[in-house]
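Single chain ahead, by itself, as structure tokens, in the form predicted alone.
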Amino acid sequence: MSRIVFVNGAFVPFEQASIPIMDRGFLFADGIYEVSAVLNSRLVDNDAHLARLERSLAEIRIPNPYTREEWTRLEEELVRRNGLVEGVVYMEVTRGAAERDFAFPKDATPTVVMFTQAKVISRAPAAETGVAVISVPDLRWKRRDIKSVALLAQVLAKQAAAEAGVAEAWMVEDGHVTEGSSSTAFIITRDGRIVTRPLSNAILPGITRRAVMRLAAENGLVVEERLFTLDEAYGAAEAFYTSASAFVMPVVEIDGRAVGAGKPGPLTRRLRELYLAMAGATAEAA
């Protein structure tokens, strides 16, 4: 059976889905996207993802076509139609189709596209062994807090990681790690402090990031929001990254240098267990 996708108000087979060539998402990357995880056929922490979607749309002045309740119903229906047990729901809203001109069109209707992707997240083998990352220069624009579909710098970073045979690229600006190409970067110091960059226009406000920080604080762990250098990451006791499609992923090597003992550390493992428990409870309650 063909995968079912959602395009502009209709659920259609993947092969029949299309948007106009004049869509501004295609011509200008003039759009916003969001990704929610699915566990046991239930959405995980979805309200927070929809809140971020609302904020990003407002920042670039695209009207939100649906309420949170309507978005949730559409996501749940898409999950149901595709029989998705574990994976993600991808949502994208562009400013719509209009004659190519840089200024906002006056009469365009936002384009909405949604699809599902099956992924092994909760029992990902990489989470048991840990993954390697490389560092790359951060080449992005100055409003990284907006979840824009303009992802060319991240594509180049991810391609560099793929060519290096590693899982992710950590982007570096002025000697400090900003974030991963599709994740939030964390290190754990040798005295057990969990460190991640504070929110600003320099990074995306990660939903999994926020949940992990809350869980850490609730369980008596020390969290510091501050800049950290690449050299500090090299010398960390542990490292990990977070995202909706990875949850908490241990990092055991950065630029060919082992992090700590070169295997997932105890605090990273604990944080992943805490997040999995929260995600499972969220999914059951949905």
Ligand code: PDD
The other form holds:
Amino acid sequence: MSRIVFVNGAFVPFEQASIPIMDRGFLFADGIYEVSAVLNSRLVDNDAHLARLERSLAEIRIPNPYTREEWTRLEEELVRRNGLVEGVVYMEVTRGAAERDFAFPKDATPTVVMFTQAKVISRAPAAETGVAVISVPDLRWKRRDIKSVALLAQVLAKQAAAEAGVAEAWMVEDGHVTEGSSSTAFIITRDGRIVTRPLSNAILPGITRRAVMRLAAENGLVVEERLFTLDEAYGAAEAFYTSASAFVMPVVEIDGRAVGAGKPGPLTRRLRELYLAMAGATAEAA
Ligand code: PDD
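What I would like now is the form predicted together with N-(5'-phosphopyridoxyl)-D-alanine (PDD), since the data block earlier showed the form predicted alone; can you produce it?
The complete assembly is shown below, putting the previous chain first.
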């Protein structure tokens, strides 16, 4: 069965899908994207992802082509047509195709592309062993709260991680960790406080971050939103990162130094279990 993708209102076989060379997503990275997880063929926390998609579009003044209900129906249809059980749905909206000119075109229609990717998330072997990360300078622009497709700094960060043989790169600015190249960074202090950077223009407001913080609070764990340095991360009891495509991923090594005992810590494991239970329940109830 060929992969079916969604392009500008139609479900088409992957091989037949195309967009014009004048698309502003291609020429200017003038667009935004969103990634929702799929577990048991159901979307996880999808309303929050669609709310962020709406916000990203509004921030760069691209009209939202669909209502939240329409987006949801399209995503569900794509999951169904591809028989996707576990993985992600990727959605992208650009300002559309027009003769190349920096300012907004007058009459462009937004381009909408969606596709699915199968991925083992809930039983990922890396979640059992934990992963290593490296630190890199944060080279990004100043509106990281927008989920923009301008991802060159993250591409370079992830490539540095790949060349170092590790899973993720944590980006550092003014001595403080901002976030992962495609994930939210957390550390756990020796007295059991879960620390992550507060929301601002400096980071993407992670949907998994929000769910994990809510689950932690509901289960009597202490969450502290504040900046933390790389040195504090090196000396942390535990560390992990969150994203729609990894859920809660234990970090056991940063820049070649073992974090805590050098294996996934008890609080990180608990948070992963809590998240999996929540995601599984949402997925079943949907
Ligand atoms: N990335 N920070 C950045 C820079 C990200 O790109 C992502 C997600 C996150 C985590 O956000 P969420 O929990 O909402 O997935 C944080 C997606 C998965 C991606 O680019 O593929």
